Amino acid sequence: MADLLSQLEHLNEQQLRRLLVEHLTRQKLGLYWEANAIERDAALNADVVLPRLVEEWSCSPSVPSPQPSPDGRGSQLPSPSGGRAGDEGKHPLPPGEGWGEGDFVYRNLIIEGDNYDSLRLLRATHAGKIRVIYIDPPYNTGNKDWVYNDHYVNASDRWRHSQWLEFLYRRLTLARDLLTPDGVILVSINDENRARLEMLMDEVFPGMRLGTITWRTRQGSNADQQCFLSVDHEHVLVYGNEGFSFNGFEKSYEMYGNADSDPRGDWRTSNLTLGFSYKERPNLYYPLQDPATGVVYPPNPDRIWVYASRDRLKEGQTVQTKTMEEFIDPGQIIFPKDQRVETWNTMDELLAAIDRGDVPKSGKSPTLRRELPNLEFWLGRPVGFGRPQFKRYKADLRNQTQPLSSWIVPTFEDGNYEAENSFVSSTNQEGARVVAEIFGDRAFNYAKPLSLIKNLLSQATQPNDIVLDFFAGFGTTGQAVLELNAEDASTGSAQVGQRRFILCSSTEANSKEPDKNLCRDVCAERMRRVISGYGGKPGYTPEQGGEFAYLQLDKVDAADAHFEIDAAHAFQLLALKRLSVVRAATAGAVQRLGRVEDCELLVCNEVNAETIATLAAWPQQHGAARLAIYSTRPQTLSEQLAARGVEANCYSLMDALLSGQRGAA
């Protein structure tokens, strides 16, 4: 208590109000963990995060001269083939914003640094732009698999679970703001921590839970001998905005045919019952008669008919679908032909048959029983022992795809059972094997299998989506994106894959290994080798996503931003924010970001007579109708250009740089 009071003494009125509001509004039912709201706010607003392009660690092919764009608005850049810097190429980039001669723009990003800082940067540049996020966060196993506040968290830490939850909470709340209106986040987690993470996700993404996908990580193991229960699976939690849906699988129509030459086309038989008992839906419990033969079929008391009978409707009553008779008349109800038919003339005969079990059945359930009402109806009538079926036409199908199953079929069980709406994924051994193929050894054993992430992204993404992985680790997500883009191109799809990836990874440097850089030497190096081609596999062209910018993060105190943010920082941040690309900054006081439709985007680092003259001549020289200029003196620049008859929207350079990086702004 004394320590708590001493902490409160140093808080100002605003901070005390913040703590009080949090205490009074905290949910009383749900997940609770130790956290400090003041520390959380301080971390969010500590400084400004700025990107710095490291060209020598990027994958940046050389650039030929530009070609005219089809619409005549600027240039469309032919891009080189994939590979290391310096490779010549012939593949065009997708239509862009009219890049200038000699320009090369990076659409894919690898960001080195604490992913909390990476997400703070992305919130300023990519808010509402990311459609798919996949992450494989640390599993809180206690095996020093993650760092919190610069220290490894191990099993003996009494606050381990709270620190893990706070660690993820801060990152997930930032990631939430990056999703598009139809965006989704997929999170891998083990069985032990699923419950905690699911409750945390419910708090961060309220009302967005879509379900859980289960993945077999290995074949059965005898490792857990104490209770003889081997936990050989993990989960993928799925939380999405309202407009999201998986792509699903194309339906198989092998079961459809047209043996009777029905003019309405191919059909298949289908069940004619509904999963309610006769007590729950008494209006759907009635005898069904074949009008051609007069044979009567008793309904299943446990699964009544799916359609109402026209003869049992009350006066003025209507139904949402057709009545049973409206399906019988055109022949859409198939009555059995070769079947047993019995007639019981007395109640004693019927009851004796019921007691022997010698009555019609639906599966193993007898459809006539002693306790059922109105048994007298069945006396003296021909009763069929077969079951009527519904004729379902292929042309009536509303959806040509079937939904993704929540069960992933493991490779070693593929073909053992029918699972048309499941995808197949290997175990975690595949992840280690692929990394070994790329790097030549099995030094990294915990990478997720490429087949798992590739299939998840195949289901979750569209051809032009941006995919974010802010626990990128070994870079498997980036390789999955490239493979999907290449497959789109090889199948001749109308929409050639132009998915982009953003991979965030830390260096994991520490006092014992100060030069360690996992992001550069593993994540980025893997992507370089994949893009170049490895083990006899072909590489990837920039058209397929075979390039990336390597960014490092510089952090500047907000109070010093006016003095410490240089022209390169400003150029890269604005290129990311306005165009979602990175490119090498050009020299000079006026720098060209690119073009959006007929508007040139420019950065003016100095406002003087020379730059004003350059900007005044810009529209005529470059064929632009309008200018959008970021400057340290926007008002002065706007007045000077207006006086020269130039239409220009001038914006504060510092406001643009700081926007989105100050609290919830």
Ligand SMILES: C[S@@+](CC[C@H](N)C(=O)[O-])C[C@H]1O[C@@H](n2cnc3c(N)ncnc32)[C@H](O)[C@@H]1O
Contents of the next structure:
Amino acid sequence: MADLLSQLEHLNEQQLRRLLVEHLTRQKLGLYWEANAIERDAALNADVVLPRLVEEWSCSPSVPSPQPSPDGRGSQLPSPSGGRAGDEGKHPLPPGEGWGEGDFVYRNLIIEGDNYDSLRLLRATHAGKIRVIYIDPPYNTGNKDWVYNDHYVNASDRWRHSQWLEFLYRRLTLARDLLTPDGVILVSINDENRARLEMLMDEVFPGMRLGTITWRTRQGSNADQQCFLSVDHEHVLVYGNEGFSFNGFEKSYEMYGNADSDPRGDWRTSNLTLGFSYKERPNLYYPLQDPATGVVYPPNPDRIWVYASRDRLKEGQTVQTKTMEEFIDPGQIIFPKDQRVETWNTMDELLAAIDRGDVPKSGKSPTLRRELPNLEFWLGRPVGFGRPQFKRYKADLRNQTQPLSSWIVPTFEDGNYEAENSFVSSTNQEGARVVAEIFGDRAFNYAKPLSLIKNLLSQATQPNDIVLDFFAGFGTTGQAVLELNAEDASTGSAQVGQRRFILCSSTEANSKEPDKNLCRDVCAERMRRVISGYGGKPGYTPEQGGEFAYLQLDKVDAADAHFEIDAAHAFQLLALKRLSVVRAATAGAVQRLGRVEDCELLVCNEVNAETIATLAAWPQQHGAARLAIYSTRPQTLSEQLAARGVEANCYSLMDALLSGQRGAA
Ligand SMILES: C[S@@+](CC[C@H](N)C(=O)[O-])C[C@H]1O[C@@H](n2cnc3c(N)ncnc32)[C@H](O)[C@@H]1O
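Alright, leaving the form predicted on its own aside, put up the form predicted together with the ligand.
Following is the full complex, with the preceding chain placed first.
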């Protein structure tokens, strides 16, 4: 109140009148909270946020286990490092192109700190890249579940609801910018606060409300509750961008049949392509040949094949699902029988056919175009105008109808309940039980059931999505992501799970417990143990997603950015921004971030004769057609390299580091 009054004191009479008129005439449908009257959130700041990789708290095959501490708690808990026995010292590369040679690339992230800062970092690095956000924020029960500016907000606090709404508003607004055009955010909330949060969500995500689902949190009534209703449910609010839909459940099998008496049972044809272009997934863009007839089928440049070809795997490379040949051999790929087959003997003939649009098409789009690479390949070969298809067996199914919004069926009723297209989850006891299985005690009562988050994510995610939880707490979302990936692999599903997680967790340090670090000691430690395997469950190799980078955040005043941002900061931030990965920074004035197609991404921290010579020799040494270089003197560098005949796009390092971070608070 004092703050508000002091603000008003600076206004003159005319300004005060205008404010009054505005106030009296404002007709607002929706939620109002006293944003100006409450104590300001101490976390709000306009500093530049920079990631710092903490390798010893990260999980990769090369990071040794933290040693047990005398009290057996904290990051010192006895814990195997990530990876499997025998992996120590190796640096395998997860699937993907363009990384550096020989070093480890982290694709999963755990970010320590207030999520206001984590979200600002992600807005700079992951805007428009996150497909699914799940959060389980503090519920504002007034019962020591939520800290605002270093004090628990209790039930009698006059500004309790406004503080909570303002706190979430600031964070949700940042999160909104992270979603992909088909992205979705799912938010857990208790019954008491559902209405307020839903209106806040309407404010932040206008027009995006898809619905709410009810989750039964326990079995039986709570005798301790002094209320008229014994509350046994919570909600999950669902807000999605236009392109989002749940994966759905299979309802109708009408399309399935078994005209060829296939011993595997009923089947139907389905698409053999994936929605990525040949530039995004060059390994899955290849001519497909029918071994029985020799006819070759051009891939669709805008929708590559779903499966990798055995012939194109590098030595030692494996795929999590089968290769295309492994589907062809048992007859699971159906090649067209009655179709037009054409042979072009010269490039002129082929180009003329392309110009006439008389080439094989996938849907309406021509599969052969002038700008595509290796057009010579198609000369002198029988090229099929039909499209190969995939034989999808009913036995392999799970999908189709949209999930019911009414309620999440509790596992104790699953089986007695008729509807097949419902989410299923255990009660909240499961959350604490799973954490107890991992840690050996029951200290974490606020953890959500693994089955709840897994069920939501299995409906909301596609196998390649990035899943963000910015109230990650005890890390349940990370475990759910890894388990879903493993399930995809074991079902031999069309797409093998490579979902990634980003978990943001606070330390929960406060004036009474300044050394507390929930993020490191619980969230990251849980993920480390899950990755190693616990309670008889197998762990995860880095290729299966069993790794994470542990990031802490450094903040610098934007005015001091030029002096305070160091080479490691710049390297991490750009690796996240350009490649969505984290790698340990390499030494030297020229650092290699990675590669995108034929373009090498580099950071040049010092422009001098030596670095210019290094960069000028780079394309030839690394077989790259182009360079993209972030540097403190892009103009000079660009001119110097051009004078040496080297094509390079030079960008301002400082602009790249600051972009997406300005105007945050
Ligand atoms: C209900 S718990 C989430 C539990 C999580 N769903 C799980 O199953 O492990 C909410 C978490 O939000 C965290 N939190 C609260 N304020 C935060 C903030 N400003 N930044 C990051 N985390 C915060 C708390 O530390 C708490 O662990």
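Just so we're on the same page, rigid core means the largest C-alpha set that superposes within 1.5 Å between forms. Note that the coordinates shown come from a computational prediction; the quantities given were computed from them, not determined experimentally. Numbering follows the first chain given and starts at 1.
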Inset, instruction - Look at residue 367 and decide if its Cα position differs by 2 Å or more between the two forms after superposing on the rigid core. - result: yes
Inset, instruction - Once the core is aligned, please say if the CA of residue 649 is shifted by at least 2 angstroms between the two forms. - result: no
Inset, instruction - Using a rigid core alignment, state whether the CA of residue 212 is displaced by 2 Å or more between the two forms. - result: no
